[in-house]
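A single chain, nothing else alongside it, follows as structure tokens in the form predicted on its own.
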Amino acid sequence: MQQGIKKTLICTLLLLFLACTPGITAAVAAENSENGALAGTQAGTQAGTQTEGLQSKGEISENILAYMQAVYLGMDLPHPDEATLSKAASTYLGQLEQTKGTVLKIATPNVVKSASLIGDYSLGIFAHLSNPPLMKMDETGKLVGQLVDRYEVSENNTRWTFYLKEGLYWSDGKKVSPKDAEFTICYYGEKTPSARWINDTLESSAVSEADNSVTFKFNKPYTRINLEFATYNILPSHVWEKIENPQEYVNEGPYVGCGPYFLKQIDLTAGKLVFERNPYWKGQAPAFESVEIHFYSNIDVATLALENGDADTYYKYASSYPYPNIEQLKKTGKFDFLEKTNVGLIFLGLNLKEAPLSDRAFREALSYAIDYEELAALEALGYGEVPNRGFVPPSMEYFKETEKLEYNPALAKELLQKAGYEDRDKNGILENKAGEDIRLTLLVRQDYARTAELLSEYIEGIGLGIDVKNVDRDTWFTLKDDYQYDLTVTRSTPWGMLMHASWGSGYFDSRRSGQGVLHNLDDPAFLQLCDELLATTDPAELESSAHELQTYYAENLPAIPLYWNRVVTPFNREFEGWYADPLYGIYNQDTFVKVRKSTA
């Protein structure tokens, strides 16, 4: 009789628990159909514990669900007393109530233009929260596992094996498998132009369910795979294998994800992404029920959202909060600021395929025409500095201290004259070696309009003609790839500095392709340096080759860095736990599981 009452009580508590915990019921149903009732109860126990806000999964599952399961099935297992059960249940339900409806809001000017997870650049970045890559970069710049516990590399750097973490589940309840990782990497290589390097270098792949691993074998040494795999969003193969053209595939939500949150809704009309907690997430539980990304086509409107209290933080990939707005935001008294040295930089890209920029002497003279201190002061407002000729910023591993760039227009004119560029017809514009006036085309997007104005003044100041061509983003990609420019203002993102052989090499290597790269350098000496960096993991060899590469930049100037800067991110001081890595700033998984209401 007593046992029957206890069973009834346990069943009632279990139903109450399930009713308060969306996702557990689904887990139980899914696993019951595949593995039987007991397995389903266990899976439901594990999955359900992740929907709580703060308490760990062990406290919930072991103290409540496991005990309920044991008693109801008549299993003779040790169990906690009624006071422990009551306290655990009370704590759990209280935390559910505390986090119910809680939202973390982010304002961004990174506009999502299409509900295509792979086809839209900005959406792909935001989807790191729902579909995390295998690897991630920690706060110090070290590459560590995100969906993997560890990885192994063969002695010749051609075979990479990644061991997935246990207990990873998609938001539809299915377990994350090595097949998902293998499928994703091959899928990107086959279906997306920017990842064609995978098709070109991947010789074979294999999965092992026994040790939960996937192995990729490449046809040549490739030491940067761990970095490359910190960027590709892992996809559920059971969903995406049916999608033939991912670049054009559109879905307004939900997208199945395996992170702490999944992408629930894409509302392009309202300019909003909504991420909800993954009911099957088994890692550290996030404190917010949902995360909202509000995107604005105008940076000023995005900053106004913060000032008005409509957003808790600001994020623009590889960029700082606008420097002119920092003081205004400080005056609200509602925000603190996270400041990090930028791994990327703003630079002047050069068309090395055509004269006069193909002439190293001309590039050398041009470098002295630019007032770097004025640019840093006006553009970065105290958060920037004059860069070195070696291009690479000091935040990079194996940084080499090369000579600072210098503003010296008199020397610029002298060097141009020595190189054979003279104003023979006395019209105020220097002529090239064929006797024609030199008029340089400066190709810029709207983001760099002010920088272009300053550069125009500097360049005209040494006797060169210049025509500024303002274009939109898509036109810039087209004209840049067709080499229809002489100069262009662009930037290196943190990923851009690290991709390919690292240290900015991916922007210049003519063998590379992609929207942001210039692929303008086919010098055998440069290409050999890239190949040496890609073929070794030995720290001493890496440092030596990285230093050689920076020396090459300093001597040959395939691009001219304009200024180094710091990334400033404001955040609502009511929250604590903000975390920034060099690759994606605050937009990383660690931030979204650590940020919570401040206890101060």
Contents of the next structure:
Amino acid sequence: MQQGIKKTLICTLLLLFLACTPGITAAVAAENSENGALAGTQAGTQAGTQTEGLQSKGEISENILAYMQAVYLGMDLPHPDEATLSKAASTYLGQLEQTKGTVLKIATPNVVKSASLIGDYSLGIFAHLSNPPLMKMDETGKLVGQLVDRYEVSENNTRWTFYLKEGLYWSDGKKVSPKDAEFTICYYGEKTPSARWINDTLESSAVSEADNSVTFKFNKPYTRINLEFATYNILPSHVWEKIENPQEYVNEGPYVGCGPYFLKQIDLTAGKLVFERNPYWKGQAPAFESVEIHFYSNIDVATLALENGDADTYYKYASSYPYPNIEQLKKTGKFDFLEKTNVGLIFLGLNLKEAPLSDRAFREALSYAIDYEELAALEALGYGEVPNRGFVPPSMEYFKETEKLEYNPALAKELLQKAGYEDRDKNGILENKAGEDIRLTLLVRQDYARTAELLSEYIEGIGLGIDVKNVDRDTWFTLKDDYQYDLTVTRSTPWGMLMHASWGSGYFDSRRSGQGVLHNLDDPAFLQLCDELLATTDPAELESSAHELQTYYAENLPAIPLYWNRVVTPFNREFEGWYADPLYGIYNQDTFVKVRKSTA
Amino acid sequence: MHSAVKKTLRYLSSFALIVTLNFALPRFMPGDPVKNLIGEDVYVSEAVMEEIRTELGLNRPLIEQFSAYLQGLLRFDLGYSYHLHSPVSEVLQARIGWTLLLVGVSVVLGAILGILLGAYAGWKPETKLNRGIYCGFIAISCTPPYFLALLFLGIFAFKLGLFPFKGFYDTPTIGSVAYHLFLPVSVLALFSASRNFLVMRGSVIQEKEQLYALYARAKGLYDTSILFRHVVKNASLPIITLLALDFGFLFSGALFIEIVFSLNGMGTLIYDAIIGKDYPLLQGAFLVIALSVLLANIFADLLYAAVDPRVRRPA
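Alongside the form predicted on its own that was just displayed, please also present the structure of the form predicted in complex with the partner chain.
Okay, now the whole complex, with that chain kicking things off.
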């Protein structure tokens, strides 16, 4: 009798839990009826292995169903014992109650300008939370599956197969299928200019429901697909197939998503995005009911809002929290800081097409003219360091230690003299080999005006004339593309460092074009290295070629890195579990499921 | 020719010039709209760039583009924004309402405050209070708007925590909108008031020395009566011109205020369109601003005639 009451009580608790998750029940039931034995086996396997660690709503739901089917229908299904299950359900319900109304707020200067999920650049980044890409980068910079368990690539690098994880659901209750992944990739290729390469090179694609996989076959070897697929947000085909022109599709939400949260609302007038928990998410349950992204048109105001406690953290793609504001924020005592070496860097671009920068000896001498320590101290305020000649920062995969760049103006002068650059007319400016004074044009955008001032002093210090040309962004693009400069200060973003053959090669390869790239290096040795990198997916070969490329940078100095810096992200110390990857910083799925109220 | 016809012809030729300049000016700017659309880190082939250029009609000769622009205007079609992925008319519609609310309220408040205080300060400029107000408005008019906005935000939102940092609202309710707009409207109204105050004060100082003011005093009228029934009427003529000019400002928004308070208004819209070389959006926004200034000037002409009988009288 007592046993009966106990069972009834437990079932009441479990039913209460299921009542909180009606959709899950329906989805799992539908899944069971669709896949029959397969679903049963999954539930059984999970029940057998996770009796202790039931955390997510999905896991608990499945096990409750298995338990009830076993108890009431007499089905022979493995399930956790009553105590474990009721404890897990009550813990979950308790957590749900605790997190009710909790909001994680992020302040960002990356303003969303249009409610177009595909057309707006910033919205595309923020939508990684609701529509995660197939792949992601872990904190070491290694590419790992996000929506996929694993992937395979054929020997000739033309056929890529991605195996989707089980238990992924869209926020409208439908299961994420390989068809969604196939649809998304083809859809981007067909509809968006930036992904037109997919359309041009994808020969065929196929899905397999049996092993939950999607295969893409390209008409030429493609070795960076795993990286490319870390950027395309996966879309529900049943929603988007009806939308003819996705870039022009403007909708303030909600958008169906399959991440831990879905994008509920885009309110450009209030300046915020609201993400809400995906009711069908079956992974680790996130600790917040919603996530809000608040845009600030002005970085200073964003920092004030953070100091005031209006936001829990700060995010700007490829950038750090402003260094001058860190001390002020520390004084509030409310924030801790996550520091990661930036994959991107600030560097001095050189016009390798024209003398004197086409002369390797001149570049070598120039590299000794720059006071890297002073630059790092003044520009990065203690969050920077002197870079290596190998250009690539240590946070990148297959980093190779090369010699540190050194400030030695005496050596710079000596090297210039040895290379034939002398001040024969004694006017204080060295002459080139034709006997003309060397006056270098330093092309800079407003963002780097102070760096340019410092560089001018260094360069004049070794007897070279310099004209600083301050221009707006568009003029910079035009002059840079026409090679109307000798030197230019610019930066690389994390994605920029990874694009093309990776390790920053995309900025220099003369066969490329694009707004931010210099396309100034046509040395066959460099181009061959790029091609080798582009031709392999073998980790050992990649490592070897990446090392060779860094050695090439160190020996030939096609660009001079000015400083490596750290990306500093402040976060509310009431929460713990923050996680940053080299590509998107703290804005990744792991952060949003791991961050919880601090226990300390 | 009748003066009304002359005026109409003048306004029509101004409109034709405006339309032409609207088309030409954005195209004089350096930069390529297609490259801006693609972004910095994205690689696309020249063929794809050309395809986008064709799609946007940017590969056509300028005369053809101009003709298409005029044809669009005749159909009330302002084109399609490259970056905001919406028809320009819809984008402008969404922003103009909020900008009108922000700048319109500020301009009206600024006009009332500036005219009243300016008139009083001009009437009795020697009092300590009026000297103080005068110094205060001089200081405000000399302060860069960006700095004043940050100062207000720093004091009232950050230090005192009385007002929010950004946006037109948190939830779309009247209370929330009023709460969010209080600071930006205050800053803008103070700027507008400072200009109106200085003009009005100078104008009243001049007018009060006129014979009609002396006559009114001789008749035994009270000071306030002379000031507000006679002097203000004549002294407010330059203010009408100033307000007509402010009407253009009403639509172009207040860029710096919008940036500091993260407001999605016309100012940031135009700024982003310039940065992104969004030609249709620039054309549409400039057209709306130019038309509003033109209308305001027509309105000012009519108001002048109503306020000043000398304007009505034939020459």
